[in-house]
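There is one chain below, alone, in structure tokens, taken in the form predicted on its own.
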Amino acid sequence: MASPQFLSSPAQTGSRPRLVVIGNGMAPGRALERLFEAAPDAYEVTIFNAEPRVNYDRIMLSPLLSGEKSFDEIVIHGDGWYVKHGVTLYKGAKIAAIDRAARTVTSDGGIVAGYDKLIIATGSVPIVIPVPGHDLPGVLTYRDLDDVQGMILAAQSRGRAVVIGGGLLGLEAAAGLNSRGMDVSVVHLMPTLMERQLDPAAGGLLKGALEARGIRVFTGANTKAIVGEARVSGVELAGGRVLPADLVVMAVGIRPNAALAQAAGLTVQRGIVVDDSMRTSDPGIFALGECAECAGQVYGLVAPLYEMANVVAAHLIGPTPARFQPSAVATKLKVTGINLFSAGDFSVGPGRQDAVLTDPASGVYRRVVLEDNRVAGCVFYGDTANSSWFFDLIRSRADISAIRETLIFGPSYGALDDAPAAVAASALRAA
């Protein structure tokens, strides 16, 4: 049975409505921050966390893996925060069932808690490719602190690692293991790394930067099997090549963790279906974070998850017009020495134009996608100094007609003649 940690203030009387939160990640943590800021005594709050620890910044798992951060440095809410706000926190207590009729939740250790309002924030689960050998010892996913600790332990041998997946998390895992002295290979099914965030040109520059660090990158490569007897010894590709491996990290994607909600009879499709107030099909239950599906979309980046959190907090406080309206999101690769930024929609289409700047000698690439004299998306590699300015243009949908000719050079250049001489090529072309 999980050991509960009871953290509450003497002021609790039992007369306030009960708010139970399933999950203790960044999204529910932000919702509680906003709730306590606006109405600190509105609810008696109980949190069930499947992980045996407090709330931490999952975005910082990659610097933790590389050794640039310690766990204490990525904690968002330490034990004192729960004490201060009179929160009852159960660590290592996974909820096994929700009884909507009785308005109770029950943990796998038998703890029962009643609720007046419930927040489900069960996050996501990593996708594991069901190839032969996927369950061998030495095969890990990359999702939480336990996964990182497993990789750090494996890296002590300074052996060989294969990372399956060339997306954001996969590349951060590869760089972290490489920095710890492992011989690392990346296997990616698609022809371009981070194809959801990068165009082929930026993806090619990224591939070159990783290979310069000694990380082998195999794109357009399909994993056929993970080989080994007692534990993993290699990864076999579809063409028959076998990459030796003492550690295999699967980072091929995530899916919403909605099984608990589905078992409780809530509407579930890809994720737990919510309206724009983040309410589920049961109006007394909210869902937010990676487990939630709003208007047919699920989200994995922190910005929209925090927007969800703000909406939930507002509705917990009282009647409000607050609605979830996701804004543009940006992606940065958290690998020291590699500067990469991507935001908005940079796909090709009728009526779209590209402003492109390249400086091969310096490894600089910028692409800004324009539509109706507005910035629709951008991809920067090498020099990301003005990325926040471009991101603001995407979010505000500002008319850039007056600076169209010099836009690619950033906010510091009022005319094309002011452009830096080091630029090797700049072009405005039909997408």
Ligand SMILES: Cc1cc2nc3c(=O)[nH]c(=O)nc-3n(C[C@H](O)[C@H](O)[C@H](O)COP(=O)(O)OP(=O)(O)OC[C@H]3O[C@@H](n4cnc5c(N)ncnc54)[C@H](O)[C@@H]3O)c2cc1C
The other form holds:
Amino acid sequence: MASPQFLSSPAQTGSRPRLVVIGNGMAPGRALERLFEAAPDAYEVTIFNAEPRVNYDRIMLSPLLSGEKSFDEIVIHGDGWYVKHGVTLYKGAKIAAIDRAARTVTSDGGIVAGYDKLIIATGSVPIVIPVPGHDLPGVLTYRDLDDVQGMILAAQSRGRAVVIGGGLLGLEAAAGLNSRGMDVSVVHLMPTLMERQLDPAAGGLLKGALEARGIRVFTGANTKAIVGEARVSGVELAGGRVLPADLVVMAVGIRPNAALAQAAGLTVQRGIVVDDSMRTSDPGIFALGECAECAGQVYGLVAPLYEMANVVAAHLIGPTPARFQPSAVATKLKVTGINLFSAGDFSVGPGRQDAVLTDPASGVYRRVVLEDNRVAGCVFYGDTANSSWFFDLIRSRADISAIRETLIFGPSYGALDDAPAAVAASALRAA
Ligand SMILES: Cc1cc2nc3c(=O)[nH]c(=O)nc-3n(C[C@H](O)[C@H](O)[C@H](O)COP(=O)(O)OP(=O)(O)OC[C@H]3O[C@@H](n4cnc5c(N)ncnc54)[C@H](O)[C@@H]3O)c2cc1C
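Complement to the form predicted on its own: the form predicted together with the named molecule:
Full assembly next; the chain just shown is listed first.
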């Protein structure tokens, strides 16, 4: 059990309502920023964070792993921010129980704090495939600073790493370990990489680019066991092949961290169920971020979590019609030298058409999915210029019929000589 520390004085019972926040990730950090901008003195705020540190940009863990950023550069709110706003932050203090009748939370170190309003923002937990050997030393997940520090330490040996999972996080971990001199293999269950964000054509280009860096990629590969005695020594695939490994990183997905809320009797399905004002089944308790489930959806990218944060802040400030209305999300792979962008819904379906541009010589692939003369989604590999323009078209649901013929070339396309030189195929084809 981590011994709790506190930064500023413990919360005193004063005249202001007490706001307690469980979790100190990006989502509640944004909600508190909005609250302090509009109503700096409205609440006496106390935060409990299981991680022994301030709020940092989790998205930037990959540049930290690859050595492109330092931890100081990815801190969102340094210690001074909490002091400035009179926030009591307990670091390394995990909340073990919520007593809804008494309106208190209790940390695993025995700190008890009363609340008038409570925000649960416990994020997600990484999924660990329960194969034999999953708990051997040398097997890590990829979620927080401790995981990155473990990987950086392991990479000092310049040994062999196997990353299980060929999604966004797994590939960023693989590229980071590769850039730190490890011999890296990626094992992915599905036939193509990042299949949730990319179509097979773009996934194939991505695989080629990773292999060109010396990263081995095994698609359609099922992990049967993690092998080793005192620590990990390899990953055994279904079929019997063993990939030697000094480090294994499991990056196979996340699930909302909702156990605390469930134990407190709140309604939980995949995540903590909230209405569109982010209230849980107890109206005095909000849930926010990856732990929350709204209209049957849970979220794993930060943009919709920030929209949730704005809604929670508005409701904390006073009566408001603010409601959470998720918009389309976009993904980029944060691997230097690999340009990849996808946004919206690019699944194949009746009534949908693809505008596709490929340039195999330069490794460019652009696919825009149209439905009812609107852009439903897009996937760009190699050339991600104008991606924000396309993303705006998706979010605004603008009618593109007037520019349909030239849409694929982007906003500045006015004449053929603006088009990329070696276009091998450009076609509008029925899905
Ligand atoms: C390596 C990596 C790369 C990513 N890249 C991208 C990207 O490119 N784009 C993007 O949009 N998103 C990305 N994400 C996802 C994004 O970081 C998350 O969606 C976002 O950080 C989630 O914020 P959150 O506040 O909901 O939860 P978290 O940031 O997970 O914070 C939850 C916090 O609550 C604490 N906690 C949990 N239980 C308790 C408890 N009982 N008591 C007290 N504290 C508790 C945890 O320790 C944790 O600090 C990435 C994530 C990772 C890990």
